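First comes one chain, alone, set out as structure tokens in the form predicted alone.
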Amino acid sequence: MKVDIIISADDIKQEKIEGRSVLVIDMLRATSVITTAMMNGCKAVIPVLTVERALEIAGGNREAYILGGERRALRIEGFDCSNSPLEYTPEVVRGKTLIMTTTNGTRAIDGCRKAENILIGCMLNALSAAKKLVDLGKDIVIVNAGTYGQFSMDDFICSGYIIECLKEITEVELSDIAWTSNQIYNSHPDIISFIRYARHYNVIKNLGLEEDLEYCIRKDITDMVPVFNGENIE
């Protein structure tokens, strides 16, 4: 089983998922968000690029829908709900379907469509996600949402924790930038000694949000993989 990554969403590129099970990882935070959301009892995630488009699919029926998502790591004016997955609680999703935007996981999310299989990963689910790939049976692409369209420290040692799981479950041939990865997960099983380095998450953490990075580094806390059908995340 081939294992690849790609390193940000604006670096994906369609003949390197095409017929490939992937797995988008924005760690900080709109994966953890979307895992946090479904293991506490959301419908569904709807990922949409912009706004308007949020807005537009809630439309005047604000029962059935969350709004959530940032701009700029902040809450979007007249949103339910920030990137923070501490806010996701089984109180405000459950049975409800969140409409989401971010700067950057929902627009690597998008462009995952031709893949085989889109599932969404990050720390909170890795060994879960590593399991369901396996499981899936194809060669694996695990894309980075990135930030800003460049490469991102703390996706790149997500992958390389669940390159690590993959380990222990199958024989994987990692690419060159695979294997990086999983060096660095070795070199820093803490996460937070690499990733305290990261752009990112110095933003979030001047923002006060100390908390949502403690959360966002957990490891393994459920077994909930949620998978993107084109239309919704369920």
Given for the second form:
There are 2 protein chains.
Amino acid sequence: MKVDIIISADDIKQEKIEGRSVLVIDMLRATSVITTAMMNGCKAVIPVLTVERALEIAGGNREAYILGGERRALRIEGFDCSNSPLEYTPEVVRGKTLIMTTTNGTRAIDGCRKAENILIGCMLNALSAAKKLVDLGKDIVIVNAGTYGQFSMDDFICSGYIIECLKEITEVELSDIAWTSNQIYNSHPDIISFIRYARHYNVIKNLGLEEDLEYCIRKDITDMVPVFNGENIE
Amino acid sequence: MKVDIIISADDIKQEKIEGRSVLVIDMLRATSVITTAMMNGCKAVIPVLTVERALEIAGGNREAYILGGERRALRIEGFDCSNSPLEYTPEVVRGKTLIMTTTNGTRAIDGCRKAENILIGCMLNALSAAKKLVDLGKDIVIVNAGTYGQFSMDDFICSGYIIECLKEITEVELSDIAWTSNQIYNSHPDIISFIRYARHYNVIKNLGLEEDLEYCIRKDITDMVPVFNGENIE
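Okay, that is the form predicted alone; can I get the form predicted together with another copy of the chain now?
After this comes the whole thing, all chains and molecules, with the earlier chain placed first.
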């Protein structure tokens, strides 16, 4: 089973994902939000690219929907929740559909439509995501959302941890970049000692969102692995 | 001074290199060949994309030219030299113009034409390349040739060493990927302990080219930093 990595939403090439199982990662914070919401009883997540599209889907029916996401890491005006996974408690999300738009994560998910399978991953569900990827039996591409089209250290080390989980389950053939991310993880298993040098980490820290960071680096707190079927994430 | 990395010839985006100083790296082995040939008295190097174009430029005048390069890591039929830097001795190259075509390196050089400055780098001239980049005063993009459009561990750790040299000379602002390559270098300053896991390394090793590998990982044996002016490398 081959394992490769794409380093940002801007670097997704269709020929690299077609026929493969893709795991989309935006650990700070979109895929941590999606995983948390689904773990807490959210019915489905609809990822959309624009604020306008989110409002259009919700229409007048604001009872059934939650609007969530960010622009420049902050809550969008008129939305219910920001991009903080801590807001997506069972009380808030149970039985509702989350409509979500973020700068990097939802764009990466959207770019992977041609993949055979599209799973949503982060630190919170890493081991379960690895198991599901192995069960699916296809070659694997871990798609890092990155930050504004750039490589992001947080998604990269998270990929390295997921590869560590894959290695524990099965024999994998790693591309050079997959091998490198796993090497980075094995030199920094605490995660923070590496990502504290990441630009994106510092953006979030400067906004006073340390609690989000502490939450998003927790390993394997859930076996929920959301799947995108081209319309909804369920 | 900002420092970024592009991970393969296929990932060069014009907006990332315009107005910047670019250092093209294909340490195994194209940029090690170019650096060695220029160090040993070669007049100029003309990088070309195809074997046909190389033969066309040389024409009947085979006294003035050397034809060098590779396809699938092996010497091209009718060419004088392969992609082994050890063949480019003073006796072979002095006063001659090298016409060169390789799978990854010359393609990366060609893709960087819109950059403000285009320098050729490898382990052999890393410190001098760093000094020249700083002297040029522009933001820096290290372009890794990669291997067949993929990230290559050898070019990545070489970038990390060049960044280490830059850090010793001046204050640099590293992108996440630049920071990561430097981190990889600092965990593996002997280079080999990292690149022995690289696919490309093993291709070359399996061809019995260990001497090339030993040569290409030598640090700072020359202050020759070749420059591409859009036509020739001098």
